[in-house]
Amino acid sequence: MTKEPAAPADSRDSSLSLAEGIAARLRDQVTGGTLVPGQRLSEARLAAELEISRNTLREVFRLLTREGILRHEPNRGVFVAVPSMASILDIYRVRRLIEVPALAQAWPGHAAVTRMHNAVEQAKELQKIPDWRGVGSANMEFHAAIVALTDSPRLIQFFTQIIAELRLAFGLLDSPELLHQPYIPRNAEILGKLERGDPAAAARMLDDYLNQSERAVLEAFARLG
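Chain-only structure, as in the form predicted on its own:
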C-alpha cells in the first residue's frame, strides 16, 4: 500500500502558525467577553467567519482545549470552558507569583507604564457610560501591562492564557459592576505609587488587591451554586 507523502515541513509550520494566530484571536474574544462560558462553538459557522478550513479550526480547538479555554464534549461539540473554583484559586496563585514581583522590580520609566496609564484612563471613561464589560477588558489590559514590565516574552505569552481563563470566571458573575468598580481607583493608586518611584509600595498594594479580588470572585462564584 502506497503511503501518502508527508506534507513539507514549511507547509506544516505555515499551517501551525495560522492556527496559532486564529487561536490568539479567539483567546482575545474570551478576554474581551465576546465569547462566554458554556457557549457552544459552531465549527461550520466559525470556519466560514474566520475564512479558514475546518482542519485548521480543529487545530485551533485543540490548542485552546489544552489551555483550558475550550472543552470538547464527545457527540456534542466544542464549548467555551466553564471554570471551577479550584481553577480560580490556581489562577490567583499564579497571578501573585507573576504580577507582584514584576511590579516590585519595575522601572517607572518602562514603556509598559504608559500602557497601565492608558488602561486606567480607559476604565474611567467606560465607567461613565457605563460599559462594565469594557471596564473589565481595560482591567485585564492593566494587569497585562504589569506583566509586560518583566520584558519576558514567555511570561507575557503565558499570562495571556491566564487572563483568558480569569475572564471566563468573570463571565459567570451576575454583577460585573460590583466586581470591577472598586478596582478602578485601586489601579490608579497602584500606578501612582509606581510613577512616583516606589515600586515596592505599588507591589504591596497589588498583593492586597489580588487577595481582595480573589475573595470577591470566590464569594460570587460560590453564590452561583
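With the form predicted on its own already on screen, would you show the form predicted in complex with the DNA?
A lone chain is what you will see next.
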C-alpha cells in the first residue's frame, strides 16, 4: 500500500509528541464512551488500527495508565479502568481535602479566578444548547481552576488526574443533566462569594457542593447495579 496521507483526520500539532497526540485521542474515546470500562485493548490490533507501532502504543498506554483511565495487568494486557464505588468515594475525599482549603485561602485577585469566571459562563451557554457533556467539562474546568488558586504545580497535576478519573465514572452514568445542571448556579454563587472577598464562605459552600454532588453520583452509580 502506498504512503497513507500524512495529514490524519485531525492534525495534531507537532508540539505534541506522537504518543501524546494518540493518548489524547484515546482519552476522548474513553470519556466519550467509545471504549467501555473493562474492555481489553489488544496491542497488535490497536496499533494497526491507529497506524502506529506497538512500541509507541505501549508508551501511550503508560501515559494513560498514569492518568488512571487505563489499567495494566502484567503479562495479561491493558484494560479500560472500571470505576468502582470505592474509587468514587476516594476521589471525592481527595477533592474535599484539596479544593476546600484551596478556596479558603484564595486571594480574590488571583488569575485563576478569571478561569473560574469563564468556566461558569461557558457552562451557562452550553446549558442552553443543551450540551451536557460540555457542561460537565466546564464544571471540571471550574474546579481545576479552584485548585490552580494554590499555585502548587504538584497539586494541580495531581488534581488533573483525579478529574480524568471522575470523568471516566461520569461516562458510565446516564441522565447527565441531573448530574451537572443543578450545580451551575452553585458554582456562580461560590465564585460570587470569593470575588466579594469572603473565601471562607465560598469554601463552606464548596464543601456542601461536594457532599451533595458525591451523593448524587453515588446514587446514579448504584442505579446501574
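In this text, the rigid core denotes the largest set of C-alpha atoms whose superposition between the two forms falls within 1.5 Å. Positions refer to the first chain, counted from 1. Computed from a predicted structure; not experimentally measured.
Treating the motion between the two forms as two rigid parts, with each C-alpha given to the better-fitting one, puts Gly192 and Phe170 in one part.
Superposing C-alpha atoms between the two forms reveals a rigid-body rotation of the smaller part against the larger of 34 degrees. Core-based alignment between the two forms gives a C-alpha movement of 8.6 Å at Glu49.
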